[in-house]
Amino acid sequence: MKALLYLGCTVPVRNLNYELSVRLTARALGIEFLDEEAFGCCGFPAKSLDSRDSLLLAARNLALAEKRGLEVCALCNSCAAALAEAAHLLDHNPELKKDVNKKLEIIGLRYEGPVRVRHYMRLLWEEVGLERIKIAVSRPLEGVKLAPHYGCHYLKPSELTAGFDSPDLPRTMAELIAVTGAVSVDYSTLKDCCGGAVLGFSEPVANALAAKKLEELSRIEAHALVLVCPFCNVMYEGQQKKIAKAMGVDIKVPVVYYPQILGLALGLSPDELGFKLNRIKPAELLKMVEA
């Protein structure tokens, strides 16, 4: 299948290892990603200030995708949710769509819809499937213990993710981890927020939220925390040293992206998958894979 890869604002600046591993694993599994250089912000950061402007930003990206005749694959939970929700609103509200199109026409664009938006994890789940991934695995990650983190927007808006996974009892990350041969660890703070949403308002509060999960994962000795959202990475990896220092504790939890884990299982090398760019190196995990 073909899709437009939507990188969003954070991935190209902070998370090149995520992009690298997504492109490589997609190629290995038969997904062809194309780029749209004109893509801009998904609109999510502006939503609390002006919902109409936020919708317009999202609609611009949807119109660009419609022009190419392709669906959108997003790497960020918030981007996927913002774009999918915008498409849903426009597809079910003719007057709202008419108003948005008046503004889009100023820049030579128009949205008629529908345009489908899916997170990369959903694309793997629905288009590739667990069985095909299992068959493609050439290096099972036996003995590796991984803790999934879904993130708040992974399954939002819930009416658009029905049939994919449950916001109350999510399972898709755990099953996608298990198909690589690794063990998906269940833990009490599984569904906790990373704190990223309040980082710009109160860093101590944001850090306290992230600290709960990091403390628990330190105790249960998971080999890594597995993410699928770049802003969750800002909290759990980017802020981890600050959190440890503020709390006066020794926390060192390796943080990886799911496509990096998938790539290892598919036989790709750590260098190809951007592990050198991980700030907190999953040394024990990589040692086990090499062995």
The other form holds:
Amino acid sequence: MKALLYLGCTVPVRNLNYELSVRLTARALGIEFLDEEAFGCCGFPAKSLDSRDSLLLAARNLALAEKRGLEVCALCNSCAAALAEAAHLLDHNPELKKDVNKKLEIIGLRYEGPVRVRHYMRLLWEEVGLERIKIAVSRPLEGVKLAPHYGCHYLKPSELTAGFDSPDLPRTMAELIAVTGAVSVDYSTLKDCCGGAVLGFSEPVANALAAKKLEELSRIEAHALVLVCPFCNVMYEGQQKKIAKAMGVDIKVPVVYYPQILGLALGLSPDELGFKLNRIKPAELLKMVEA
Amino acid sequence: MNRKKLNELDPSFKEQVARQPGGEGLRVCFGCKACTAVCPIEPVDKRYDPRKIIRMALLGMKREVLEADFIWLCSSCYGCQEVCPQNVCFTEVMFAIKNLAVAEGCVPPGLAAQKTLLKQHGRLYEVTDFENEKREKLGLPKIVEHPEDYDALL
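Can you switch from the form predicted alone and show the form predicted together with its partner chain instead?
Once more the chain from above appears, this time first in line as the rest of the complex follows.
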């Protein structure tokens, strides 16, 4: 299948390990990604200021995708949710679409719709599927213990995620981890919010949210926390040292992106998958894989 | 909290919230507090209490809501929205409240800076030659900014 790869703002400048591993694993599994250089911010950051602006920015990206006649694959939970929500609103509300198109006209664009938007994990789940991934696994990650973190916008609002996964009993990520041969750990803070959206307003509140999960994962000795969102990464990887210091504890939880794990299982090398860019190195995991 | 005189309240505030996109659910809240029970922020900072914010809005405590720091603490996790028996969609109501606060001039400095970035770069992070050279070395395509579109739309 073909899709436009939507990188968003954060991934292409701060999470190149995520981007590299997405592109490589997609290629290995028969997903053809095309780039659209005119894509910009998804609009979600503007939603607190003005929801109408946020919708307009999302619609701009959707209109660009429509011109290319392709669906959109996003890598950030918030980008995926914002773009999918915008498509949902515009496709169900002709008056709203008319208003938005009046403004898009200023920049020479138009959205008719529908344009489909899915997160990379959803593409893996729905387009590739566990069976095909299983066949493609050449280096099963035996003995590796991984903790999935879905992130809020992966699962909610359920209006947008219905038919994919459940906010109460999520399973897609755990199964996508299990198919690599690793053990997906079930743990009590699995569904915790990372706190990323609050970081700009109150660092202590944001850190308090992320701290619970890091503390539990440190205790149960998972080889790594597995993420699929750069927002969650800011909290769990970027803030981890600060959080440990504030709590006065010695926490060290390696943080990886799911496609990096998948890539290892597909036989790709840690270097190709950008593991050098992980700031809290999953040293034990890599040692086990390369043994 | 200090006692409020009735005539200091703005009974039209709930209508103002309800008229914003996503704000209409406010009217049907029956105060069960399921939202507060699942909120990840409330246990960490008691000032952010979804049910209390709804009550304040319904009572017309416009200034106390719009000028409060705590309205910016919503993590937009959508937990409240999932459990609400009345389909209030409180995460969306909070966006409506924040939009009104911005319209009244209550804008946290970080958010104002984000809007400037969007208008100047069309992205949250500026992409310079440094970033593009790093991308090129890794075989990744160049990122091109389109600030003109964002400046025209915002």
